[in-house]
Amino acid sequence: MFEKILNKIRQIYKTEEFIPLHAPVFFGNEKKYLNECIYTTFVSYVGKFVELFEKNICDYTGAKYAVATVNGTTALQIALQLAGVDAENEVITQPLTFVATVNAIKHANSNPIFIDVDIDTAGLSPEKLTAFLKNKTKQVDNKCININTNKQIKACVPVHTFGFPCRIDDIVEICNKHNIIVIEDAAESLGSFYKEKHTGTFGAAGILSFNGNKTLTTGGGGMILTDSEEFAKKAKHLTTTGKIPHKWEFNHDVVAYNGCLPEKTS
C-alpha cells in the first residue's frame, strides 16, 4: 500500500527527486527584518520582534494570551507542566501523532494513555474517550484515577492532525466532567477553525508549531495559548530560565528552561 501510495504522489509531480511535505517558502520583508534584528544585535533573547509576533497571535487566534517558545515540543512541556502535569499522573492523548507530541508528555515526567481517533478528523474520538473512563476510571475526591495503575488522569491531549479539528467542543465537555486539563496540539492547525473559534482556543491551553513544515513558519518556534494571565505570565517564566526582573541581578526562583523564540527568528 505504501508503495502505490508513493508511486501516485511520484506520478503527480513527475519526479524520482525527494519530495518534501511541505517548502517554506520567503517573498515578503523576512530578509529586511532579519537585517534590522541583526543592526540591533539583540538575536538571542525576547525583543519587540518576539513581542510583536505574540500579539499577532493574539489578534488572529482570538486568544488572549501568547507565548512563543523554541519549538511546539517546548510548548507542549510546559503548559502540561503548568497544567500540574508529572511523574504522579499521566495524559490521555492519541496514537495517530506525530512523535513530538507523546515526547513532551514524556519531558514532563509522565506517561501516555493512547485513546483511538475518529476516522473523519483522524482527532481523538469523543466516543472512545468515553467509553474508556466510563469502563476504565473512577472519580476520587474530584480526581479521575486509572482503575488500572492508580494513577490519576491529569491531562489529555487531542491533537488536530494535519490541521482538520477535532471534535474539540465534545472532548472539552468530557473532560470537564471527570475533572482533566483539555491541553490542545494545535501544532499543525494554524489557520483552522472549528465553529468559528480557532484551534487552541478551547481548552486551558494549546500549543502551535513553526517548524520548516507548518502554514507559517520560523525555521523552528512554537506557541503557547490560553486566556489565563496567571498561566501565560508563568509559562513566560518558566521559558526565559525564571530570571526575576532586575535591571543586572542574576537571581532565578524556579528551575527553569531556556526556551523562548530567539528574536532573528520571531
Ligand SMILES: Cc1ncc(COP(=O)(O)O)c(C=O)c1O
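Positions refer to the first chain, counted from 1. Under this definition, the rigid core comprises the largest set of C-alpha atoms superposing within 1.5 Å between the forms. Everything numeric here is computed off the predicted structure, so don't read it as measured data. First, how it differs from the form predicted in complex with the ligand.
If you fit the rigid core between these two forms, you'll see the Cα of residue 12 move by 2 angstroms or more.
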Given for the second form:
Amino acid sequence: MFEKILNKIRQIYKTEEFIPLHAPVFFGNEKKYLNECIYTTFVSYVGKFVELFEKNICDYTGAKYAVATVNGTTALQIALQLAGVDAENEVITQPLTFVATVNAIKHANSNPIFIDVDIDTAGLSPEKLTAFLKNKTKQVDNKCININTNKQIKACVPVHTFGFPCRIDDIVEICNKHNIIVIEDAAESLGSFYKEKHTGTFGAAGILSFNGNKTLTTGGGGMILTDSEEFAKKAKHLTTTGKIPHKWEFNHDVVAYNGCLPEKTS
Ligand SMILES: Cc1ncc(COP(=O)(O)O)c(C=O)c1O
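Could you drop in the structure for the form predicted in complex with the ligand? We only have the form predicted alone so far.
After this comes the whole thing, all chains and molecules, with the earlier chain placed first.
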C-alpha cells in the first residue's frame, strides 16, 4: 500500500529524488515587511505585526480570539493548561499524528489515551470514541472517570490530519455529553473548513502551526484560537512570561512561558 502511494507520488513529480512534504514559496511582501521590522528595531514581541497577524487569523478563521505563540507545540501546551490538564488527569487523542500532540500532553504531566482514527478522514473516530467512553469510563460528579486508572479524562485532542477535517462536530457533541473539553489540533489544517466552519474553531480552543511545512509559514510559529475571552486573556498572559503589565516593574504571578511569536517572524 505504502509503496503504491509512493510510486504514484513519484510518477506525478517525475523524480526519484527526495520529494519534500512541503516547500515554502515566498512571492509576496515578506522581504519588505522584514526590512520594516528591522528598521523599526521592534524584532521581538512588541510591535504591530503580531497583533495584525492575530487579527487577520481571527478574520479568516472566524475565531473570536487568536493568540500567537512561538510554535504550535507551545500553543497546544498552553491550551491544555487552560483546560486544566495536569498529572491528575488524562487526555484522549489519536495515535495517527505528529509526535508534538503527545509531547504536549506529556509536558502537561498527563497521559494520552489513544483512540483509533477513521479510515476516510484519518482523524479520531466518533464511533470508536463512543465505544471507549461507554465501555471504559463512568461519570462521577460530572467528571469522566477512566475505570482502568481511576483518573479523570479532562480533555480530548482530535487532529485534522494533513489538513483533512475529522468529524469534529460529532466529536464535540460526544465530548460535551461526557464532560470532556475539546482542544483541536488544527496545526496542519489552516484553510480547511468543515461544514463551512474553520477547523480549530469547534472546540473550547484550537491550535495552528506556522512551521515551514505548513499551509502558511512564519518559519516557526503557532496560534491559539478560542471564542472564550477568559481563555484568550490567560493564553496571552502565559505566553508573555506571566508578567503583570507595568512600565518598569517586573512582577510575574504565574509560572509561564517565553512563548510569544516574535515580530520578525510574523
Ligand atoms: C499535528 C501536529 N500537531 C502539532 C504540531 C506542532 O507544531 P510546531 O511544529 O509548530 O510546534 C505539528 C507540526 O509540526 C503537527 O503536525
